[in-house]
Amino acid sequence: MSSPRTLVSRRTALRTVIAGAVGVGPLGCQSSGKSEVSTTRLRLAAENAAAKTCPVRFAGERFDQPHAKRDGRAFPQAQVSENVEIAIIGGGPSGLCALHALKGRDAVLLEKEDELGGNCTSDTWEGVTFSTGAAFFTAGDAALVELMRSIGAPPLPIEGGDVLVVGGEPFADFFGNGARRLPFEPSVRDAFRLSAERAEERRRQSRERELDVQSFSEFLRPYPAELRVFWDRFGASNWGATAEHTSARLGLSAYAWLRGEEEGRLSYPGGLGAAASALGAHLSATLAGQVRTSTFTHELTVEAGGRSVLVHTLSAGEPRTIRARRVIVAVPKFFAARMLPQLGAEQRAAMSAFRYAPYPVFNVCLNDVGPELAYDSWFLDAPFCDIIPADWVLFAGRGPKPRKTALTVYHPLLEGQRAQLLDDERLVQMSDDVVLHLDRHFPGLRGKVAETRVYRRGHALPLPAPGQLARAELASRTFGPIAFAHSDSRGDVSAFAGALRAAHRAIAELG
């Protein structure tokens, strides 16, 4: 993981003038040499002489080695120094689940970061634990529930569901009877309720494969803009795609999630990062030497006859090669294709056709209690999609006051905005916009902000665009002694439970 950094203003002279005039403090200290201030922050200062700024702290997966691989850099390769039965590439949920299922066998897990978890990691501030990615699974994910219980980390039930926030007011059951209370025109209120009924009818009347090649946006076309905006936000946050780039199969199914038809939600303080951390700690403790972090796998070479694979890595920066009889690749397909120079053209093309959402997550750390409207609150008029109170799983909005808290703010970007994740100044601007819009919905929140933690991922979620089931089927086909286990192998929403299923399938395919 890249080292966390706190940024201060690059425009030192301008900042000093404005700070002297309106009391704006510096953004932070201990910077990496860069320093940032956003036009939004300056505007806030001009609006309010007492405006308060706070540190913006960055973290995320390291991207120097993967980007070098993408750009054609040749990495050094060493002679074979170890032989194993199975090598697992990737220490996210799928890789961790694969290693757990292979207990008792000669297997090693290789993770490029110094921390396990992939898209399931957590962070803490002043004793408050919050998610930097995945939030929950459901009681219907029986295999995952049992796995977590077996390692002594049973999940907690999440009370309540989702609300739609309009003008700072929450509206629950907004696809059911609650739609009648929405502060919209009657035709818009009716559209929310009736579209849910028609989505269920369409699902019952159609086959899954048929719906998978259709766009969800076609179903939404007759409905007013407010409904389409909501689904663009919901889809972007949950699976990385607007309605235009979402299959009807997935979009229609999501109506049932919001109407409470899914199994009860389960999670941990800090979201599913706590689950991955518990599983990683359990494996590290029980399988000494089999979990290896800071190990970047850059190439897999199938040896003659397909009886083994050379796994070429950089371990703490030093080249090392492992020979494995079988390999489970538990990394996203766009990078798996780059690791396998021998891959056939058809399968490579299917992997390369996968599309991923760039996805920063902002955790707004508060010196007091913030809005506690529901577990998940959705917005139509903010730059972000939704917010989750970090300690909702513990208190469900009824915790002690005052107390330090955090709001996990999900802020996916469009594919064409991926480069913004590498622009520190732009991320500081986004952070300020997050606080600005929260304060507009919940006046006074700005004064409670102590700092903002920004976690950035360049390829967080595989987009379930029309035809993704067929693409995933081809891309995930076993390649000799190599099987694929990342959650994007399923062509569905990327989720911890899906990662577990993909891991078990890969093991079965390798035998």
Ligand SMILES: Cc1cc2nc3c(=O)[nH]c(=O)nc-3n(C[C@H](O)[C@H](O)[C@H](O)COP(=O)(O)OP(=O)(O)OC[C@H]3O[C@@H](n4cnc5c(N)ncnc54)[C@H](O)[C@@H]3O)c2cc1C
Contents of the next structure:
Amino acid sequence: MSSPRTLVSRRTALRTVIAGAVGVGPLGCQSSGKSEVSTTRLRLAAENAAAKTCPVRFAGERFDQPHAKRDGRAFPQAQVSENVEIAIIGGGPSGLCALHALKGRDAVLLEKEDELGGNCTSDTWEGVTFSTGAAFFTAGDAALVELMRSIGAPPLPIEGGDVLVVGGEPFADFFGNGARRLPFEPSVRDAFRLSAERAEERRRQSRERELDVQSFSEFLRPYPAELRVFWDRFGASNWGATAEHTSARLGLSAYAWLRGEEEGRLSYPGGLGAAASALGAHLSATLAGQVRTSTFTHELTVEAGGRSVLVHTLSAGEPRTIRARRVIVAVPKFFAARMLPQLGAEQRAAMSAFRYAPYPVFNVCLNDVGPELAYDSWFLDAPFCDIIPADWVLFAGRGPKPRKTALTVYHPLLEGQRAQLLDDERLVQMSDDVVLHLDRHFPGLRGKVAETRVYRRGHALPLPAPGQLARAELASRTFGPIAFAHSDSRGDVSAFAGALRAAHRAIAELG
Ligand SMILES: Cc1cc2nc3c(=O)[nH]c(=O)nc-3n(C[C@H](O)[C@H](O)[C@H](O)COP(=O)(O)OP(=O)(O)OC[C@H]3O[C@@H](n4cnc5c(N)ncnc54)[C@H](O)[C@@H]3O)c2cc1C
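Return one more block: the form predicted in complex with the named molecule, after the form predicted alone shown previously.
What follows is the whole complex; the chain from before opens it.
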């Protein structure tokens, strides 16, 4: 969120904070008291006075350099100016964990953004810290918990389970005993409970690889539509895919998470952005000069005999080339394929077949306390999937009142909707819809809204579609002196803990 505040065109607005200042408009938002007005808002206001919106600020990853690479632009290449033992490409959780594990070695980490953390970042409004991406990990992720403790950033426990919100009312344990209380027809209530039992049976009886090639939607076919709607939303929010595009392997195991079998959830104010940021700060402080941001890697060339790799970068816009004996690629596979022109056809095809969900995350900043029904509240009838009160990990719904708060709203899109992330007007509309729907469920909420922050994520979640396990294995094979560490390497749901495992695996493969 360190970008300059300027008035910009839609295409160049990608990483620009657009601050708007409007009085109380039709949505009843409270004025932010700031004096800048966004071009988007001016345009909307001119087109339709009734379309005035709550102030919206945009932030997110930079798309210009990756898009130029996608479109075949030739980047300038420089002479080698540095030799290192290991170069790590990507400063998300997997790259950070790799550098941490390589402490004491001659390693550098190269991140294209000016901020570390990838899909684990956070932001702050008026002293309220909120997540702009990943939310929590679990006590069962023991290696990750230990890593965070070892750097002086122990996580806090998250109290309580999730709820399903129907008609503004929260329903807990909705796949267990709570199913009996759901305000649905008896057949739907039974389906919630029975499907959970059958999922467990099916998981016990089947082999992982067998389930991986089947679609989760086949399992859901006999059940009423409400169940399918729930899983389409739970899947989209957690792993970027509706049931149809989810393997049965993943869908069936997700039942266990909701039955409360997931070991204690842990997080931070600001979600896992705080974890990545603590790890990044620790590495930057202890490994001076080894963590480099604003460094976009556009090509990797394996030199004759596979003894080294030329890492071609644009560092703060200037071409710079590093020779590394080994490379760990901790960026998503669809982009890894673009960086590596020498890759074999089979591995390239597997990488290019990966699918990713675009994923804007909205944070609705409130001048007072909003709904605090549970850590994560799920909706069947809203444009978004779920909401998390940003300070739940501190107060579990029992914080002082009044106080400023934020609601993190998870609003994944379908793959075909990716272009909407580049459309400011569309995002402003989506932001309005978010506020309107929240207000419908929780009357009076819109009067508390100070502003909304929208964080754009282009290829946020790798889809665990049927067959992804085999595709991921093929795509992640070590290529000469290059190993792959991104969290998309195993075909599982993308997670910080998986990023740590991927980093350790890549280091072991390189030896
Ligand atoms: C909305 C959302 C909610 C989530 N919730 C959770 C959750 O609750 N719990 C959980 O565990 N996980 C969650 N995740 C997933 C979690 O964020 C990811 O698993 C994690 O960020 C993966 O880390 P990574 O390093 O593998 O990849 P990424 O986070 O994708 O990081 C890759 C990094 O590489 C950089 N990069 C890309 N291309 C280049 C290049 N050419 N040159 C240099 N750098 C480059 C990127 O800028 C980025 O920093 C969520 C994700 C999203 C989007």
